[in-house]
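Presented as structure tokens, the chain that follows is alone, the form predicted alone.
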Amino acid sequence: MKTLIYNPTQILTVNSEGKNFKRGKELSDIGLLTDHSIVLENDLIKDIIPTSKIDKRKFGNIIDASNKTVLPGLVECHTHTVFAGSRANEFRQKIAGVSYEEIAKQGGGINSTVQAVRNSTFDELVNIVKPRIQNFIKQGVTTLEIKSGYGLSFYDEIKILQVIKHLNSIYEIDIIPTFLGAHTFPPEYKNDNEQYIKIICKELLPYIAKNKLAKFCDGFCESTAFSADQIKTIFSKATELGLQLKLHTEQFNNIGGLKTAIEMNAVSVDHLEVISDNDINLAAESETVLVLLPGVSYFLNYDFAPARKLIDAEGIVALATDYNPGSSHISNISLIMNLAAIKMKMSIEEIISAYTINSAKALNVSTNVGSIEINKKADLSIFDTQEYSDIVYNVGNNLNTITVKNGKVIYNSEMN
């Protein structure tokens, strides 16, 4: 059956001309069309044609997008959505001036959430996470990455990945699982780091690969977490087993994570708040996507990643919420976009490209999603505005009114 997205005021195709990502100045080209409509057939984009030439009788299903703006389905490429418990007390400490690293050294931070997740059953975690996923869908997200990393034991890391797998089976969006066992060292291996690394490499990674529980292996390269050499050991095993790589790096300190990730062909490096000027070109000239997380800088009240320098150096820049309980308890995409504009000096067009085609590239799915191009998946987000700048201007407000996944409406604000 053919579906018609009829008569939108604006269509932002984010067309990449087959490249499937955007570098530098290319991020400013969002492929704006007016007076056009979109033809969907089954789960694909079939055509984009002038509205004046449409015979509406040929379509079995018509979605009236009059006075609205159509974007590709948003791609949320960095989240820690599966967590339990609350870290509101730590938030109080942060406001009082205690640093993220100091809280971690006191036994708080990631390990606080680890304890809450370990104390939660599979079913409890599923029920906790469901409304979070529904919230992303309401905002126009059609592809969502979720990491493990709050279990830090064989049983609990596998439990989280099985929760993600189950959620992917019951929601129509694509939920992409990432293994983040190298998030930090669990308390029981605080004084025996190498033993935990052996558990990751000899037990967790082989089991995950064999059972196809994750697409990516991620890690946190930081002075309070894993060294560059330790990350290299873990990533070497992950690569051997067929997992793709992502890395949290250059968040608080430069300890060699960026170079390690790029040398090992990581799909993305995420954070980069303290990337050195000497490494800007190294990052920007690589094929690795640079995922920036302005919500973290806002939530922790520290430096924002140098988006302008990275874009001007021709980097492949993406954006994400980093939704998590400790350093970015923010799931509002409009706020993230606005922070990128105000604090990182990104243009509205760059922000849209970063949250669609480049975020898709950060998950290695940009050949199928992330832009409105013929024969790509029919993933769309339809916003209740005639001017796309409103999406960023209306900070904190969700203007998405319809979410389309694989040609099917999975959220409609007028019906949900």
Contents of the next structure:
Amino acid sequence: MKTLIYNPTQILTVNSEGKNFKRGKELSDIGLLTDHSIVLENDLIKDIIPTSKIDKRKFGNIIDASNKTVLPGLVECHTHTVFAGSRANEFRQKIAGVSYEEIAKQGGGINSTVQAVRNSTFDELVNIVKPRIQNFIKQGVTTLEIKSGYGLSFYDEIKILQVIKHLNSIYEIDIIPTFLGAHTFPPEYKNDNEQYIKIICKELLPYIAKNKLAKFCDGFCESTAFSADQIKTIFSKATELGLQLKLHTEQFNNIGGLKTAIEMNAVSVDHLEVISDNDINLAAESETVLVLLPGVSYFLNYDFAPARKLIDAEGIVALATDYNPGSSHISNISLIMNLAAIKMKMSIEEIISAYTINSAKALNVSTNVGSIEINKKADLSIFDTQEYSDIVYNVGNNLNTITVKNGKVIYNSEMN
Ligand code: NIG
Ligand code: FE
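Write the structure block of the form predicted in complex with N-(iminomethyl)-L-glutamic acid for the protein whose form predicted alone appears above.
What follows is the entire complex, opening with the chain shown before.
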């Protein structure tokens, strides 16, 4: 069936001319079109044509986008959406001055969410997470990454990945699963870290690969979590089994994670708040996407990643919420975009590229989604504004009004 996205005031194609990512200055070019409409055929973008040349009778389905702005469906490339419980008590400690690392050392932090997830059944987790997914869809997200990492045992990590698989089957959007068994050491292996790494390499990774339960293997390279050598061991096994790599690194301490991940061709390195000046070029010249998470710096009140330096050095920069209960209890994309503008000095155009084509590359799906180009998936977010700057300017307000996935309207604020 042919669908027409009729007469939007602006279309931001984020066209990358077949490259499927943007580096450095290219992030500023968002391919703005006016006086055009978009033709979809089934689940694909078929054409972008001047509105004056359109014969509306040829279309079975017309979505009136008059006075609106059309973007590629947003790609949210780093979240920990499957969690249970609340860490509001730790939030109290934090605002009273106790650091995130200190809370983790006292047995709180990630491990307190692990307790809550272990105490939740598959069905309970599904029900907790559903409204969170709907909240992303409402904001125009058409591809969403979700990590495990709050189970930290064979049974509970698999339970989380099964929850993600189930949610992917009931929602129209693509939910991409990432295995984050190497998030931290669970309490029972606090004094026997090597045994836990064995469980990851010998039990979890083979089972996950065999059952196709994750596309990516992620880890947390940090002095309170995994060393660069431990990450290397886990990543070697993951690569051997066909998983692709991502790494949380240079968040609080620089202990060699970035170099390890880039040497092992990770698809993305995420955080980079404390990346050293010497490593900026190494990161920026690589094919690895640099996923920046300004919500974390805001929520934990510490330094923001050096977005300007990374973009000026020609890096492939993406943005995400890092939605999780401890370090970024933020699922509001408009707020993340605004933080990127004000605190990391990214331009509005750079932010839009970072949340579409480059975040799609961070999930290795940018040949299919992330820009409005002919023969890409018909994934669109349609904003209730005639000027795209409003999306970033309206801090915390969701201006997305229609979400289109695979050519179908899956959210319309006027109907919901
Ligand atoms: O991306 N850095 C490690 N992991 C998460 C935080 C998880 C938590 O505190 O529960 C992050 O910031
Ligand atoms: Fe994270």
